[in-house]
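So this first bit is one chain, no partners, the form predicted on its own, shown in structure tokens.
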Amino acid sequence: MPTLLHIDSSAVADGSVSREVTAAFRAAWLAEHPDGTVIHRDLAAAPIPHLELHGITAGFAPAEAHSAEQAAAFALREELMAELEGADAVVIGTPMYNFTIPSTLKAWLDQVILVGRTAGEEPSAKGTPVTVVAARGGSYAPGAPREPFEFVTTYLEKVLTGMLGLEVDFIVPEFTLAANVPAMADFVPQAAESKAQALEQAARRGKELAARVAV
């Protein structure tokens, strides 16, 4: 059956909007494919641990070679590659913290990335749809003051095409933090166009991906 991996990365668990972007889109996912498998990795909840030296060791030495440390860092290194190996599509969302992604993104990124197998010439899982929900406080798009210091789309789009092979598409609410922040009410309104903008995308992006997978 058809597998979604769904990703979510914001500390924040209620109000989140990112959070309730990837939902639409994982709704929308689901309501194509009820009987569907999603996988979702809550690095909030669940945080991966950071890739460490047993991590990185082991993935340049074959199984048999493994020590019991290395073992044990690259079961999970395993699980979480074949995770996206296994997906026909995956949806992650992510806030912008002091102008990039959580560290817990970071982690899991450092974890999947295998040169010679889901990274380099010919990347396991090759042309995967990826959907980024990257929801941020401010303004960051072209032409804003703040353009220069947006480092989340800019390294996503670099790492997950140019390292995993992934086909990636962007859904970008702004202004998150204009209701909650006094001196950035006046754009409550384009936090809100922008929010009912991106889960009016997720649910169309979400539809149109599951269309795209085979039963």
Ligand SMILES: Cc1cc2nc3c(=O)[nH]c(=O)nc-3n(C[C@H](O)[C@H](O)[C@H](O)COP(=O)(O)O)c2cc1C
The other form holds:
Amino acid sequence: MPTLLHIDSSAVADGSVSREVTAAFRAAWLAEHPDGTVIHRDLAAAPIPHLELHGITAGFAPAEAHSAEQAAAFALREELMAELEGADAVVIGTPMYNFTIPSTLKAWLDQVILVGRTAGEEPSAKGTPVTVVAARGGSYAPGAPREPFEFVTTYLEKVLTGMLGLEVDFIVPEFTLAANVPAMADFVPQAAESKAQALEQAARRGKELAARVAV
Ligand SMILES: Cc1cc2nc3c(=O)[nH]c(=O)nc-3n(C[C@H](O)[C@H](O)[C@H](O)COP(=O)(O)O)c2cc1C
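The form predicted together with the ligand is what I need now, so please give it after the form predicted on its own.
What follows is the entire complex, opening with the chain shown before.
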């Protein structure tokens, strides 16, 4: 059964640009696989606990040696890693919060990244395509004054590729705050264009990746 892992992390439920664009990706993917499975992790509605000591130590001990606390902590890691490993495609929506990803998404990454399994020499989900929708209020495009402050795509590219071995693609709607911040009024047309482009890219990418799944 073709499976899509859909992750959202915007704290905003209605009016979130990243959520709108991940939904467009999902709709395009599902149009090709109407009977496909979508696992939706809404990290704002149902946050994942931070990785803590028992979850860390459990990752380096055999299951039969786990204490009750380690077993409980590792059960969540196991569930999240299995969701990643079982996915034919992944779509992740992330806002930029204070130049980087929301802590809810970082918590998911910390639980999922386990060297020797999902990360390391032979990552277990190696090659799985992941589309990241990274929405931001301003612009951090090459040449923009704020370019050096961009720690969303620069960070995710390193961690998703370099650690998890995934095939990463970014869709970046910019200037999303233009309509609400008077000082950004001049950027309203760019915001609309950037969002329209993002929706179009998401629909195309969703369809493209759905076609890669052998059924
Ligand atoms: C707590 C918080 C911090 C933010 N920090 C930044 C920032 O550093 N740079 C930026 O361009 N926009 C920033 N924004 C604006 C969001 O990136 C923007 O609203 C984006 O569209 C959020 O994604 P969403 O529409 O999916 O919720 C911030 C918004 C919030 C709520």
